[in-house]
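In the block that follows, a single chain appears as C-alpha cells, in the form predicted alone.
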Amino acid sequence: MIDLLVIGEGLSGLMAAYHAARAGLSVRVIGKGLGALHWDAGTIDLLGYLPGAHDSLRCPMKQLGLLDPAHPYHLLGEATLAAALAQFVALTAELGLPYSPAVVAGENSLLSSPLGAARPVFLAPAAQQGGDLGSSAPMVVVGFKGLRDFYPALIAENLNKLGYPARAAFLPYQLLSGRRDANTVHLAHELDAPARRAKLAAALKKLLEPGERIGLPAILGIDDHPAALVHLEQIVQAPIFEIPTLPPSVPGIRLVKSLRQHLLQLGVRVEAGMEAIGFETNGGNNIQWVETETSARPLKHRAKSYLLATGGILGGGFDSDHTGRVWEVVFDLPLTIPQQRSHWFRPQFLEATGQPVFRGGVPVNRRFQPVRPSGEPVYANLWAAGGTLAGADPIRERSLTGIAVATGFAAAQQIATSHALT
C-alpha cells in the first residue's frame, strides 16, 4: 500500500506529488485527461484582481487581507503562500526551467495576452517576462503567414491602445515547418531544431529596428526550449520573448512536462486516462480504496491517505443535471455551490463581482481536509487541493496556478504531518 494517492493531474496534483514524495512519501498520481496547463499561459498567477474590481493588482501579497475570510489564501496564512511560491521559484531553476518574479519583488508584471492585453502576472518563465510591459523598450510583433490563431496586428495594436510601442511584422510560415497543417506543438518540435531556429534568426534580423525587443509565438522549442530561446538572442543581438498563443498552451506542456519527468526521478508515477468512479470507506470515516474505470473490471487503487485535486465546474471536479444539482464526482462531497440553477448565475454575465456557481467549491478547514457544515472531517485520511476548494474564482481573479502551487504544497504539508505522528 503506498502512503498517497493523488487524484488528478493538474499542477495542485502534480505539486503535491512532489513536495509529499519530497517528504519521504510513496505517492502515486492518477487522472482523467491532461490538466489545465494545457490551455493556461503557463505562469503563475497569484491574484489579478479582487472581485467587484476592474482594475488590475500591481501589489497582490499586499491585498490578500481584502478577499473572503473563506478563500485558500486565507486558509493558507501569508507565511506559507510566500514559502510555497519560494519552493516554486526553486523547483523550476532545478528544472533547467526558471521562472521569475516581477523586477520589483512583491508586484505583479503586465504581460501581452495573445489579444494584446495586459494580464497581470505574479511568476513567469523568462521568456515571457522580457515581454515585461513595464519596460519603454519597443516591441515589434512578429506572425507567419498561414499560422493559425495568432495575430501579431491586432496584438499590436491593442498594445498601442494601451500606450505601450509596438508594430506588426510577418515572416513566411516554411521557416518554422514544411507541414502544411501544424498546431503550436509540431512547431516548437521543429524549432528544437539548431538548424531550423538559425534560419528563423536570421530572418529576424533583418526585421529588427533599433532599440526593439522581438514578440513571437510561444513556440520556441519543447525538449530544448532553454537553448532555443539563448540561440535565437544570440544570433538576433536582441532580447525575444514568447506570447502566449490559443491552446495548446506549449509553455504549459513544457512545464508539466518537465514535472513529470522530475516525479518519475523521484519515483512517483503519473498515469493519465484513470477516470476515479468509486470508493470504499471502512464503515468508518476512513477511505479504502479508489477505482478506477478500465476495459475489464474497475481498478482498485489502495492507499493510506488521498488528496483530491480534479479542479472545478470548469476542470470536470463538479457535475451537474437540468434540475440545478451540482455534485462534486469522486466522494460526492459537500459543496458551496447553489443547488438551484435560478442562484447560479447573476442577470449580467459579465457581473464585475462574479458568478456563485464559479465561486463555489469543497469547502475544507485549516489542514485543507473537505468537511461538512459542522465543520467536521468527511474522511479521516483525504484532503483536497486546487480548483476544488470553494471560496475563490480563479478565473475571475486571475489566482487559479497560484492557489495550485499553494494549496498543493500546503496539503501535502500536511498529509506528511500526519504521517509522521502515526
Contents of the next structure:
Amino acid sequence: MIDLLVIGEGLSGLMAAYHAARAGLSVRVIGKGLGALHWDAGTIDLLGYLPGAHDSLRCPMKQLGLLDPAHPYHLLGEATLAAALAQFVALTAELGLPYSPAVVAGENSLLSSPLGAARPVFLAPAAQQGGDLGSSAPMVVVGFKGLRDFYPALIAENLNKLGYPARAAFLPYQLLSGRRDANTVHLAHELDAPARRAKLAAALKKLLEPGERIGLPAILGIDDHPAALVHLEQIVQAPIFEIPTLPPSVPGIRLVKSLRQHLLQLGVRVEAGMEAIGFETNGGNNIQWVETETSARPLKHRAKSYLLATGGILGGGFDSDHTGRVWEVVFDLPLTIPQQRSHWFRPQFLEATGQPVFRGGVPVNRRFQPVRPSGEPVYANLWAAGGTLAGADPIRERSLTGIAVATGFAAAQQIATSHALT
Amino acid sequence: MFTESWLSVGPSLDDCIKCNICSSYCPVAAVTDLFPGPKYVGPQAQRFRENGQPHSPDHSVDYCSGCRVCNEVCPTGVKIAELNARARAQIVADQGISLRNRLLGRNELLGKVGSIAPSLANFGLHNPVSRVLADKVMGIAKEAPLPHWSRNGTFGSWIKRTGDQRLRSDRKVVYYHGCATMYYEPFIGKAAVAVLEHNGFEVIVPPQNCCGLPMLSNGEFKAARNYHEGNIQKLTGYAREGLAIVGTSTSCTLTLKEEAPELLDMHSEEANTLKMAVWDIFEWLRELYQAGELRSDFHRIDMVLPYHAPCQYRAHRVGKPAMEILMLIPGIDLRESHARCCGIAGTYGYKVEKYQIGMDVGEELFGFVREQGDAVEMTACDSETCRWQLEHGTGLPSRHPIEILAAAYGLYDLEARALVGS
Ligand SMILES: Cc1cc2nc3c(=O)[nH]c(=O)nc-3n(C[C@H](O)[C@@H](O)[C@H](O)COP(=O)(O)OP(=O)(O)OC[C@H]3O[C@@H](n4cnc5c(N)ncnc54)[C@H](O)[C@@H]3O)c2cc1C
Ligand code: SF4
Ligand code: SF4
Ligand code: SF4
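Let me have the form predicted in complex with the partner chain next, following on from the form predicted alone.
Full assembly next; the chain just shown is listed first.
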C-alpha cells in the first residue's frame, strides 16, 4: 500500500506530491483531467488585491493580517508561506525553468495581461520578467497576422491608456509555421527548432527601434524554452519577454510538463483520466480506499493518507444542482458555500467584496484537515489543499496559484509529520 | 435519420469550458491541417448536429482517429471521442459507406475467409501487385502494416484439438479471444491459456462474435449492434454464473465493457451484466496479484523492454496493469512510453489518405523506442494493430505482455512465438 494518494493533478496536487515524495513518502497522483495551469498565465500570484480594494497591492506579505481569519494564508502563517515560496523558487531553478521574484524580492510587480491590463504578480518565470511595467523602457508588442488569441494592437492601446509606452507591430504568421492553422502549443513546438527561431529573430531585429524591448506571445518553445529565449535575445540584441495568451497557455504547460517529469524521477506516477467517485471507511473515521470510475466496475485505490486537491468550483471538485445545493464530489465534505442559489451572489455582478459562492469551500484546521463545524477532523487520514479550501476569494484576490503552491507544501509537510509519528 | 439516445455522451458537451487542452494534446491535430482538433469537431460542431438534422457541419471529424487522448486530458469530462464517433456514424447514415471501410470493418469475416487457405490469402493480400491495386482502387495504403493469416490453423482449431489436454479445475475463467487472436495471432491466445492454467484456472472458450469495434469506428452502427447482441446472447450466461470474462485484446474488452453499450445505447440488464464481467486480462491478473494469488515462479529475463500502453488501455481508465505485472519479472528493465498514440488507431492508418498522418503521429513512439538504445531487441504493447504498427515503424519485433509473462513462467518461446514443447 502506498503512503499518499493525491486526488487532483493541478498545481496544488503536484506540489504536494513533490514535497511528500521528497519527505520519503510513496505517492501516487490521480486526476479526472488536466489542471488549470493549462489555461493560466503560468505566474505565481500570491495576493494582488485585498477584498473591496481597487488598487493592487505592492507588498502582499505585509498585508496578510488584513485577510479574513479563515483565509488559508492565516492558517499557514507567514513563516510556512515564505518557506513554500522559497522552495518553489528552488525547485523551478532545479527544473531549468527558473521563477524568481520579478523585480524586488517580496514585492508584486505588474505585468501585462493578454488584453493589456496590469496584473500584479509575485513570482514570474524568467521569460515574463522582462515585461515588468515598473521599467520605463518602451515596448513593442509583436503579433502574427492570423494568430488567434493574441491581439497586439489591443494590448498596446490598453497599456498606453495606463501610461505605459507601447506600440504594436505585426509579422507574417508563416514565420512561425507552415501550417494553416495551429494553436499556441503547436507554435511553441515549432519554435523549439533553432532554424525557425533564427528566422523569427532576423525579422524581429528589422522592426526594432532603439531602446525598445520586445513583447511576444508566450510561444517561445516548450521543450527547449530557456535556450529559445537566450537564442532570440542573442540575435536580436534586445530584451525579449513573453505575454501570456488566451488558452491554451504555454507557460503553464511548460511548468506542468517539467513538474510531471520530475515527479516520475522521484517515483511518483501521475494518472490522468481517473475520476474519483466514492470511498469506503473502516466504519469509523479512517478512509480505507477511494474509488475511481472505469470502463466497467470502480477501481479501488488504497493508501495510508489521502489529499483532496480537486480545485473546488473552478476545478470541478464541487458540483451543484438547480436548487443551489453544492457538494464536494468525492467525500461529500462539509462546505461553507451557501446552499441556496439566491445566496450565491450579491445583487451586483461586479461586487467589490466578491461573491459568496466563490469564497466558500472546504473548511480545514491548521493541519489542513477538513473539519466539521465542531472543529473535529472529518477523517483522520484526509487532508485538503488548493482551490478546494474555504476562506479565500481567489479570483478577486488573484491568489489562486499562491494558495496552491503554499497549501500543497503545508499539507504535504503535515502528512509527512503524521506518518513519522505513526 | 439518426436516432441514438444522447444519454451521458450528448449532455457532456455543455461541460466544455473551451480551454483548448484537448486540441493541444490531440496527436492528429498536432501533425495535420486536415483536422482542426477535438474542441472544434467535438463539443463545438456538436451544437449544430441536433438530433435528426440531416448534415453534420464538419466533415473533418472523419480525421479523428478515435484515440481518446482528448477524453483523458479534458478537465471537465467532455466525452469528445464519443461525440466524434457518433458524428461519423451520422455521416455514414447520410451518405453510405465506402467498400473499403466496409471491408476494414469486417475483421471477423475477412479472418474467416482468409483462414480457409491462409498461404494463398497471404500471397493474395501481401504481394506488391495486389498492394498497389488495393491502394489505388480501394484506398488501403500499400505501405500499411496489414496482418498475416495464421498458417498453423486458427486459435479455435487449436483449442478444439487440445481439448483433452486442458486443465480441469473448479476455479474457472472465460477467455474472449477476439478476431485477431482467432485468425492472425493464435499464439497470443495460447500464451493466455497457458498463463491462466499455470495459475490454476480452467479456461472456458465459448463461441463468440467479433466485438464490433471496427464497425463502430467506421460508423457502421447497425452491423455493430448485431454483433453485440450476439455476444450478449453467447456470453451473458457465464457472467450470471459469476465467472470473469478476460480478453487479451484491449480494444475488444473496451468495446464489450463500454463502447458498444454507450455508442449503441444498449443498456439492457443483460448488456450490463456482461459489461461488469469483462476484464482486460492484466487488469484481472492484477486483482489476482493484489489478493496474493498470482504465481511468482518467474524465470529471469534479461532485457531492456520499451512498453507502450495502447490508447484503448488508457480508455479503460484502470491505469497500466500490464506494466505493473511485467515489472515483477526479474531482469526486465521496463521503459514506459509516454507517447500519445502509435498512429494506427485500429484501421485508421491503413487508409491511403491517413497512412502518412498515422506515421507522423507514431513518430513520437518510434523516436522513444530508438532513444532506448541498441540493446533493445523487442517492444511490448497490448494491442494487435499497434504492435503491427510498432514493428512497421521501428523494425523491431513487438510482443503482447501476455507472451512475455508466459515466457517468464517458462511456458513460451518469445522468438518462435509458440508454447514450449509444442
Ligand atoms: C476559456 C475561454 C473560452 C472562450 N470561449 C469562447 C467562445 O466560446 N466563443 C468565442 O467566440 N470566443 C471564446 N473565447 C475567446 C476566443 O478565444 C477569442 O480569441 C475570440 O473571441 C474568438 O472570437 P472569434 O471566433 O470571433 O475569432 P477567432 O475564431 O479567434 O478568429 C478571429 C480572427 O480574426 C482575425 N482578426 C483579429 N482582428 C482583426 C481585425 N482587426 N481585422 C481583421 N481580422 C482580425 C484574427 O486574426 C483571427 O483570424 C474564449 C476564451 C477563453 C479564454
Ligand atoms: S478539453 Fe474539454 S473543456 Fe477543454 S476545450 Fe476540450 S472539450 Fe472543452
Ligand atoms: S480521439 Fe484522438 S484524434 Fe480524435 S479528437 Fe480525440 S485526441 Fe484527437
Ligand atoms: S493505434 Fe494504438 S496507440 Fe494508437 S490509437 Fe490505437 S491503440 Fe492507441
